[in-house]
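Read the single chain below, which is given as C-alpha cells and is the form predicted on its own.
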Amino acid sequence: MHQQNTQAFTLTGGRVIDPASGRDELADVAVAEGKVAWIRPSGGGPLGEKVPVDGLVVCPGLIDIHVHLRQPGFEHKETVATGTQAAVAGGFTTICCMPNTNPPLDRPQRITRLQQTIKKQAWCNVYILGAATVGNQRRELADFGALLETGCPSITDDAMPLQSTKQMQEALQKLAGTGRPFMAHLEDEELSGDGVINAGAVSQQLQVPGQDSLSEVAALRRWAQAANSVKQARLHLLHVSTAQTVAEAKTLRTDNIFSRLTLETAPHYFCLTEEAVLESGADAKVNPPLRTEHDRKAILQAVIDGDIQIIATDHAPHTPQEKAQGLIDAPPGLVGLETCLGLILTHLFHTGHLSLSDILAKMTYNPARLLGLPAGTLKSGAPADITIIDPYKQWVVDPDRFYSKGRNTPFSAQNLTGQAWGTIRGGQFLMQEGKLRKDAKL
C-alpha cells in the first residue's frame, strides 16, 4: 500500500503501551526496514537516528474500522487523499472504509479499482469493507466470498441496514467459518421511520420527526433470531447508541445465545446527548441519532466495563451547503477522525474512567483482532505502524484547520486534552510534532 522507509531510528524515553502484549513501561523502540526491530529499557544504545519522545506515549498505530471516505462518487465530500490525511492527523495508521459509495463497493472489480487509488493516494493503510447487497439495494446478497478474496476484511450493511430475518440468517451463514463477523447497522426502519433525531423531548420541542430508540434493539432481536440456526455466527454491532441495546447484547452473550457478539460505539454517543442538536443543529444530526442522558451514561459505562470492546469514529463528512439545509433535509453524519483521540482522552482518561492501556486496546488490538488485520501490536517484526501521543496537550477544536474536507462537527470550539504528536506508517514519519510531513512518500 505504500513505499517502505528503510531508515533506522529509535524512539527514546517514551512510555511504551502495547495492549496486545500487556506492555506498559518506559522503553526505547527501534525501527528498521519498516518494522519494529526491538523494544528495550530506556538508556541503551539507539539503533540509527535518535528521536527523543520523553513525556509522550508510544503505542501501536490507532485503527478506525468505521470511516466514510466517500470515494468513488462523492468526492465533493471527501476523497481517499483528504480522508487519510485527516486520519494521520488524528493518529490513525489504519482505517476501514464503508461501501455506501457510487457505485457501491459490492463486487471485486470495484474493490480492485479503489485499491489502486488507495495505493497511489492514501496516507495510511486502508481496507475496504464489502457491501452486503448488490447495488446496496437490499434485494440480493453480494458474493461475500469473492469480496473477502479481493481483500475485504469483512462485510457490512452500514447505511443500508438489512430488514429481513431471512437475509440476516443468509448473511451470517455466508460468513460462518471465515472468522469474520458481519458488521451490522442496527435499524428497524418501521420503527425509525422518517425520524431525523431521537424521538423525545428535543424532537417535540423542535417539532421535527423523531426516531424511536427501540429501532436499534428491535433490529438486534431480529439478528439474534437469525443467529439461532447458524453455527459459528459472528456479529459486530456498529455505532451502538442506546442503553437497551447494550443491556440486551450483554444478555445474549452471557446466556450464550450469541457468544460471538462484539460492540462498537463512537465518541459522540458517550460525550453528547440529543440536547446537542439545540446548539449545533444539523451538525449534531447523525444516524443512529444522539440519544438521552440515560443512554449516554449507559454507553459510557459499557465502554468502561468492557461490554463495548471497540471505539470507532463513523467519520461521515458532508459539505457545509448540505448541512445548511436544516435538520429535516440535511444528511446525517459528523466528522470524527481529527477529534476522536482528544475526545476519548478528555472524557475517559482524564476523568479517571479508564487507563491508557484499556483505552488503547479499544483502538488498536481489539479492532485488529476482530478483523484479522496485520496491525495493532508493537511486537518485534511487526509493521512499524506507530502512534505517539501527548496525553496532556491542550487544544481547541477548530474545524477550519481540519485536513478533512468535512467541517460538520458539534465539537467546534471545545477544549480538549490529549492529541496525537506523531504518526508513523511502515517506518516513516507521516506526522511529527502535530504537523503532517510534506516530504512523506506515499
Contents of the next structure:
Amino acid sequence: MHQQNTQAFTLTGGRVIDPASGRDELADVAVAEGKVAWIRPSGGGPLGEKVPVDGLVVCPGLIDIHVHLRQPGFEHKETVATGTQAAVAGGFTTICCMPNTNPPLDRPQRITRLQQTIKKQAWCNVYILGAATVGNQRRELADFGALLETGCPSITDDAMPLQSTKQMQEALQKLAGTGRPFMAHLEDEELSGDGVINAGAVSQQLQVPGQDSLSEVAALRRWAQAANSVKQARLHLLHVSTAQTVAEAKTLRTDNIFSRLTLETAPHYFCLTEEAVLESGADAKVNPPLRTEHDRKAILQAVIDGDIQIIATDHAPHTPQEKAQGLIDAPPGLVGLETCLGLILTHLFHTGHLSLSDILAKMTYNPARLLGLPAGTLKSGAPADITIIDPYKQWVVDPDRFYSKGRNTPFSAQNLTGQAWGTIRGGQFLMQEGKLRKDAKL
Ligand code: NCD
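Having gone through the form predicted on its own, I am curious about the other one (the form predicted in complex with N-carbamoyl-L-aspartate); can you provide its structure?
Full complex below, order starting with the chain above.
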C-alpha cells in the first residue's frame, strides 16, 4: 500500500471547489491520517500544521482516464515511475493506463504483475484498463469478467480499434450489466487507411497520405448498430476529434437510441488544428489526427455544452529518435500529463467559456463516476487526494523540464496561464510549490 502521512495539517484560505457536491467557497481543509478530516469556513483553528493556500484553488485530485504508461515492454518511452511523476507534476492523483503494452494487458496474470510494480513505483493511484482482445490481435475477445475481477475498471480497444460489428456486439454484451462502459477507439480502418495526418489541405500541401475524418463517425455508426441488440449497452468514446462524431453521438443520446453514451476528448482537439503539423511536424502527429478549424470549434462547443463530459490527455510518449523519423514513419502520439491543466485553464477558463467548477467536473467527478473509481470528491472521510491549483500562474511549456520521458508535444514554447501548485495523495504532499517532493514515501 501507498504510504500515508499521519501528520495532520490544514490547507487554509483556499477556494475549495468540489463539483460533486456543488461546493465553491473559501474554506479550510483539514487532513489527518491520509483522509480529509473536515472542511470548514475559513478562519477557524487549524488541525495540525497550517499550510496557507490563499489565492489558490483546492479541489479533488485530478483524474486522467487515458494514459499510456508503456510498461511493460516500452520502457524506453515511459515507465510507471516516470509517467506517474509526470501525472503528479500535472496535478493528477489518479490515472488509468492503457493496455497496448508488450505483452498487452489482456489477462489477469499480466494485470497482477503490473499492479505489483505500480504498488512499489507509482506516485499516483493507477488503475489498469484491460485489453479487449487476446494479444491485442482482434481475433478473439479477452476474458472481460476475469479482467474486471482482477481490478480493471473497464475494457478498451484503444490503439487496436475493433472493426467487426459482431465483435462490437459481443463486447457490449459481455459488459452489459456490469455498469462499466466499453471504452472505444473510433476508427474505421478502411477509411483511415495508411493516412498519417488528417486528409485535407495540409496532407495535400505536404503530399502525405491523409486519414479521412469520416473514419471516426463510421466507427460510431457501427457501434450504434451493435448496441441495438444489447440491453443496457454502455459505451465511452475515447479521444473524440470530429464535428460529425459529436453531432451524431448527441442524436443517438437525445433520441434515446443509445442513452448510455459518454464522450471524452483531449486538449489538443480543442486547442489545435491540422495546421499544427506544418510547425511541429511529427510532434503534432497523433491518432486520431488533429482536424480542421470547423472540427476544433465543434469539439470546443461540445465541451462547453456538456456533450463531451470528460477531458483526458491520451498521454502517449515516444522517444525523440522515434519522432525524428518524420511524419510518415514516426509513431502517432503526444505527451499530455504536464500540459493538460494549463491548456484547459488557458483555453476554457481564461477565455470565459467555462467556470472552474464545470471544468473540474470533467477532470474529477465525471471520470470517477464513469468508471466507479473511489475518487473525485472532497468530503470528510474521503481519501485525502487533493490538487491545489494556481489558476493565474503564467508559464512557458519547456519539454526539457518534463518529468515524463517523452518530449513529443506540439505545445513547446507556448505561454499558458494556470498550473498545479500542489498534489496531495493519501494525505502526503507529492508536489508542492510546483516541485516534486523527491523525499516522498511511495
Ligand atoms: C497511441 C499510442 O501511442 O499508444 N497513440 C496515439 O496517437 N493516440 C495509440 C493510438 O491510439 O493509436
